[in-house]
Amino acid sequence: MIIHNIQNCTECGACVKACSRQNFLLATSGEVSLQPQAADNCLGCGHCLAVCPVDNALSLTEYKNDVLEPLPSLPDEKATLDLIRTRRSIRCYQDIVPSQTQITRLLNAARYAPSGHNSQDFGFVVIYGQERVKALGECALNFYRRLVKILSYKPGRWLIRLFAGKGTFETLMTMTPRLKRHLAIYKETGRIEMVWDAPCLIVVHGPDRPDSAVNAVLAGYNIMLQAHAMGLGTCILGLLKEGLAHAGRGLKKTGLNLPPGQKMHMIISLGIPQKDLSFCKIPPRKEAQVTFLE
């Protein structure tokens, strides 16, 4: 992945420094050089291109279309706190469409999100338009419907439990008002609230790994921020994402197939904030409960 191009090299031996896995040598006659190994053991984090002072020492085959820009002045600590603290969980969009450009910059701000061994292994499905966004909202309100159903008698509620096991038995049970409300409110208005009418979804999907659905977050999260900064509103759909996970054949008729080896690990609906809905202030958290290992 990597390559040392000797010519433009200052032999500074930054990259000596900067790279974890130990992939240059320095000479005691001060020469820097790439192990044997180093092909092999490039993780691609990038770090020895970013601590390299001159251009075109070293590059990276796997990110060629990449320009590397100088490090730019960063936030200072309130205002990424502030960025942090000011975000919120929108639930009520203007109909309009975010456009691809602003997309593409959520997504670009993705790339960036720290993954175990800089793997990068999460790719995302955009589902644009209400009309396609609801048809998902249906598809997992089948799911629950049925599960509710079952629920609603002894023979069933055994048979969960005994193939869910006790935990997911008695988050299901705990789960079933909540249930049958989002599907009395569909049923009385139409409305499917678990997708709260966003003009647009993005799913955060990777391999069916815990390491891989940690990743996908991660990458999620940034999209969050980075539409929080732009002006734009996001929430998570965890109860839409563990319907459509469940609705068997039918998630392949509203068009989302997701490639083999795939899960999805995150959905979050994007859109711009209704316009009669602004905030004025921080709400409080819990105290961040810390036990400090001396």
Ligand SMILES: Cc1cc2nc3c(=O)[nH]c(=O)nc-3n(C[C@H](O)[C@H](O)[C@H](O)COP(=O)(O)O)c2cc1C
Second form
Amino acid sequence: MIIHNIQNCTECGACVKACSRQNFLLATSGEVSLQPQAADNCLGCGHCLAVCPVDNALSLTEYKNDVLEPLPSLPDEKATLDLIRTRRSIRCYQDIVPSQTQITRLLNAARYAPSGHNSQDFGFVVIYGQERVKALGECALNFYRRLVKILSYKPGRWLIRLFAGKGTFETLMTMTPRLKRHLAIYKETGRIEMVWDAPCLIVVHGPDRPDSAVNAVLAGYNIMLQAHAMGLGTCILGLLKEGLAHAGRGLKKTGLNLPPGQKMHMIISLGIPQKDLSFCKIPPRKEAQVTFLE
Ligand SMILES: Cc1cc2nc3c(=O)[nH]c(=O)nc-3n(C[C@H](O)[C@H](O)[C@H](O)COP(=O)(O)O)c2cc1C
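Switching from the form predicted alone: structure of the form predicted in complex with the named molecule?
Full assembly next; the chain just shown is listed first.
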């Protein structure tokens, strides 16, 4: 993946220090060379390019058309913490769909999330418009309606405990009143609280592996912070995601068909917060639970 253009290299050795995989060697003669194992060993993280003080001494074939931007100035510590602390889960949206340009800017932030082995193995499906969002909400509700029904019978409870295990069974039992409330609100008002009348959703998906789930969630959180900085509101929709994950054929009918082997790792609602919703304080949080091993 890495191409080392020796004619442009000043042999400063910066790439040797930056490469965590030791793909570069600084010889005692002062010569910098790319190691033969680099082709298989390179993560494609681009750190060597980012520390190289000259242009065109190094390139990565995968990103050969990318223009490397100089580092921008960074927000200070307080501004960073303020952005993190003032982000809230937004559950009241205006009836306006964020523009596709805005969504592109959010997905751009997601691209810069860390990922295991720099795999960047996440993808996104943007569910655009309230009708489509509602269809997904109804699909999840249909699953939960069936689940609540099964859990209301003793043999159903017994079967779920047998097949899903004690832990999942107990979680489902504690969730049941909440699910019943969602179903009742829908029946009475047609409102699906699971999607909060959002005009847009972003589904973050990736391979069905624990590390890919972490990658997807980190990318999703980048989206949430960037959205907050842009005056947009987001909320993680865990209940919707679980409902859709078990919806089976119902999900296909909504048009949300992920490529084979891909799993939804996170669903984020997105929209412009309602004008009459404004936070003037930061909510309290628990103290960090920390153990220092000294
Ligand atoms: C894994 C996970 C699942 C969540 N699922 C939902 C959900 O289904 N519906 C919802 O309204 N909020 C959901 N949330 C948002 C949390 O309720 C919210 O982050 C928490 O109450 C703290 O509030 P804040 O995000 O405004 O700081 C979820 C958050 C996480 C991390």
